[in-house]
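Next up: just one chain, as structure tokens, the form predicted alone.
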Amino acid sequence: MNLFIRDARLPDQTDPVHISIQDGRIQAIGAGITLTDPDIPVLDAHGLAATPPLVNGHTHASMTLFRGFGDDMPLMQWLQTRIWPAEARLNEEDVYWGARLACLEMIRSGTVAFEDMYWHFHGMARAVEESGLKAGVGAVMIDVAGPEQGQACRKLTEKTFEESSRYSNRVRFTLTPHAIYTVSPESLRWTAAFSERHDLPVHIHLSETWHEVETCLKNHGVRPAVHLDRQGLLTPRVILAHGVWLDDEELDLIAARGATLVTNPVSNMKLAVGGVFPFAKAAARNIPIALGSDGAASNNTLDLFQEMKFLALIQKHAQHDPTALPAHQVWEVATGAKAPQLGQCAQLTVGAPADLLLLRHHEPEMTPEHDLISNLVYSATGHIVDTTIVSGRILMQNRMVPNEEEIRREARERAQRVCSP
């Protein structure tokens, strides 16, 4: 896609610049560049700030259908009486429309790429394709029912991997074993071998609750990260979601293996997991770190602007230090700059993919502007996003997204059906 953006303001500059996009990449940035082809669309960005987009490192997109369904309940009661029965009624079209709603929400709040874990791969992949976003999408593996279920999951993964070639490169096939307590060691080892053979990323929950740690110690004699490493799954290709209860030895191991951690502060607080992600310790070890929302059923939003503020505040609170995790570092985490393994890191530099946001930085909550990045982290919500662009394609402008009402209507109807007793 080709596009010429006129008079945008960059975060570290006061004078406006133009941005020339050709074939989905940034060709030039500066005040002096000119439009040479009259057929290229021009976008007037006067009064808007151009920034890199946000990257959601861990979510379950289609769980938008369960937003507000069973809030303020104990975790296991919530899962057993609300979420699991509703998920048993999901079909591919339900997942598709739930994902379309999630993609709509992410477009409107500045996220252009995400790592997903859920059922019905093709429903999810179709939603990503049609929305224009980028995502890591997989076929969830859970084999607690025994060897036959494990064999079925492995066959489904192989089949889905072969079928994933029908989608564009915006859909990145990802292996998604759910967790060490829902996937057998045999299936974890199979996943490690399949990942290595095909050079595929792996996305898995790890150390979200203390109960998970206790169970792993009881069943395997080691803590979760060590158990995962013994199955061959702790590699630079793996994305570890949550990581709340990792100890120093596990962090050393994760650093040595080059794995990526994704922190999900709002979901962890809402579900009362009882701990705080050890950000300072992970950062001191140069572990790649990303920010995630988790699913809308346990958040209840996919707005990473809100997530950034919670990330900063919970770290300051836990460390008893107001200087901990400053705004500019939070911004780097949220834009994927600290987690290149996610494959979705976009920066506003010549030659980079033309993924960017145009933000309404003069809104009341953004005024005065002593420091734009501080305002983005501590003051903003996704409502300041005016325009969302992926590979030079405008997905939203003036906060208008095509087919928005159809998506909302269909998602409401699907949610009512699957959540009805």
Second form
There are 2 protein chains.
Amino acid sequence: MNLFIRDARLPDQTDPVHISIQDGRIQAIGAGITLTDPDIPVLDAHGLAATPPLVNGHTHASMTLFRGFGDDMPLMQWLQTRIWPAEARLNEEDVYWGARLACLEMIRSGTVAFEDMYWHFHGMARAVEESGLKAGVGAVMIDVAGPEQGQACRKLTEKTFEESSRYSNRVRFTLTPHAIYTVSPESLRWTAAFSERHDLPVHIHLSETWHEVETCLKNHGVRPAVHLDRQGLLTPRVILAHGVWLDDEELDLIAARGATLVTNPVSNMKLAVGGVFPFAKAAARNIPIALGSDGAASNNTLDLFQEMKFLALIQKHAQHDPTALPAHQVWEVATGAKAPQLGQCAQLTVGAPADLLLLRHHEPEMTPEHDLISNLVYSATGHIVDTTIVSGRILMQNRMVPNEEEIRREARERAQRVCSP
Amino acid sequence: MNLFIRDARLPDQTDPVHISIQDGRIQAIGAGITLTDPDIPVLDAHGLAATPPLVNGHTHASMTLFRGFGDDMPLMQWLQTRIWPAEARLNEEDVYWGARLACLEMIRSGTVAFEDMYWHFHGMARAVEESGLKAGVGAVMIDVAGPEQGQACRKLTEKTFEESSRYSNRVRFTLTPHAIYTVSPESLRWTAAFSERHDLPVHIHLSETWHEVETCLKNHGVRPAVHLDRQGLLTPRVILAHGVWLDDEELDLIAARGATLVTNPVSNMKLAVGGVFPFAKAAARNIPIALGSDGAASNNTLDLFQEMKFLALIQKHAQHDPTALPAHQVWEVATGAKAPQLGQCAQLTVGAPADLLLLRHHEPEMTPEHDLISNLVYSATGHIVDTTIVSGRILMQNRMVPNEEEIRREARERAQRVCSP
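Target state, the form predicted together with another copy of the chain; input state, the form predicted alone:
Once more the chain from above appears, this time first in line as the rest of the complex follows.
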């Protein structure tokens, strides 16, 4: 895809620049560059700021169908009476439309890449393919029912992996064992071997609740990260979601193994897990860190602009320090600059994939502009995103996304059906 | 002001209704009512939800000029090197334009009434008058410099009170002693007497930081609420901002006296005061509670839709309970339904002032709609507000506010000047 963006402002500069995109990559940036090929479309970005896009390190996209379906309930009652019965009714088309709604929401709030974990791989993968976004997609693995379920899961994973070649490279096949308390050591070890053999990323929940830590200590005699490491599943290919209760020893281990941590502040607060992700300790060990929204059922939005503010504020609150996690650091985390494993280029530089946002940085809530990044983290919402571009392709311009009406209607109807007893 | 709103949806109903407004009040609501006078303007609200507006119980509106000016700094360094020098350069026109920007932001995010505390009363009052909003406005009182400053403050308050009669009843003159650590007992007692004599509301910071509690114990031998009560300043006319560190005895006292508490979750977290407002204990005592944004310098937005989510989530987190402070209760607090002292009618009922919002409840982040109030609290931002109406007068329609461009430009220029050394 080729595109010439005229007169965009970069966050650290006052004079506007032009951005030339060729074959989906940034070919040149500067005030002096000119459009040489009259056939290349021109995008007028006057009054807009160009920034890297945001990256969602942990979500269950199709759970948009369950947004607001049983908020404020005790966890087990919510799962048993609302989520599980509804999930049992989900088919691949439901997952597809739920994911389309999630992708629509992400495009509108400036997220271009995400790590997903859910059922019905092909529903999810098709939605990513058609939306124009990038995602790590997996077929979730749970084998609490015993060895037969484990075998079926592993077989499904192998089959799905083969089938995943039908998608473009925007769909990255990912191994998604659910968690240490829902996946057997045997299946975890199998996942580790499969990941190594095919060089595949792994995405798993870890240390979300204190109950998980206690159960792991009781069943395995060690804390969650140590247990995972013993199954061979702490590697640079592994993405660990939550990590609320990790202790110093576990953080040392994760740092040594090179795994990535994803913090989900809104979900952790909404479900009242009690603890706060040990950001300062993880950052001090140079552990790669990304930001995640978790699913819409426990958030309830996928807007990472809002999530950035929660990240900064819960860390300041928990550390009793207003200087903790300043805005510029939050911005780095949310754009994926601190988590190279997520594969997103967080810099607008020549040669990088042309993934970028054009932002309405003059909105009233962004005025005055003493510090654009401060405004982005503490005052903006996803609604300031005017234009979302992936690999030079415009997914939204002037806040208009094609097929929005159809996606909202289909998702609404399917949500109603799967949530009706 | 007369207006006929056609086809709006109410939160608890599925079929649309019409709303007839006469002389600034709701005259009728229902599906069956008709427009009798062809001269009354008609507003088509098809696809929009009508709700009560939000009320901001504590802010310093003109501090929008300092949005993002020194975030993430230690408190005293921030005040001494940034805020105080800049405030010393503020004139009445600066305060006026900062407040116009704040009012613009509030209109755009569905807040129609607020309690303010700042310098240059007339700058603030003019901005409220011209914006069309409603506000409690005061001339802030601080007499740390000694008895002469106290006398000057009291004189200024008397003079300002007299002058305040020049404004409409949308500007409610309010006594605004800053806090117990910046106002002498003598001036607090004078404020109590003046409030009683003229039946005026009082708006004061209370128990925001632990340092305030310690200092009060050291200087007066009692905790802040007790000290305030001893000066006669706990009455049903009094609005107490923050209240983070109130203990059981103080809450009993506040409940007995009928004062109103305003919680400011974002500001408390951003400035890392350490504690969390004791919501459950205050609510159990039937203390009136409202929601506040505090000033934009410590938030950095005035969008109460975002603030609602912070309120719910920090309470769930602090109470280790996902069922704490459910969405419907948060909505009541944010609309002022729990704080009658703030004077805002939180119900769309016949005879009530025609203050209301029309919301874009079909936006992608509001889809599906299992529960509209859940969506409003956990997923919405102020950007879903389509139309803001005060006393039947349309302040924003289709997200367009008159003079927006001029307000942004003036505020930007003035912010630059007052923040330049």
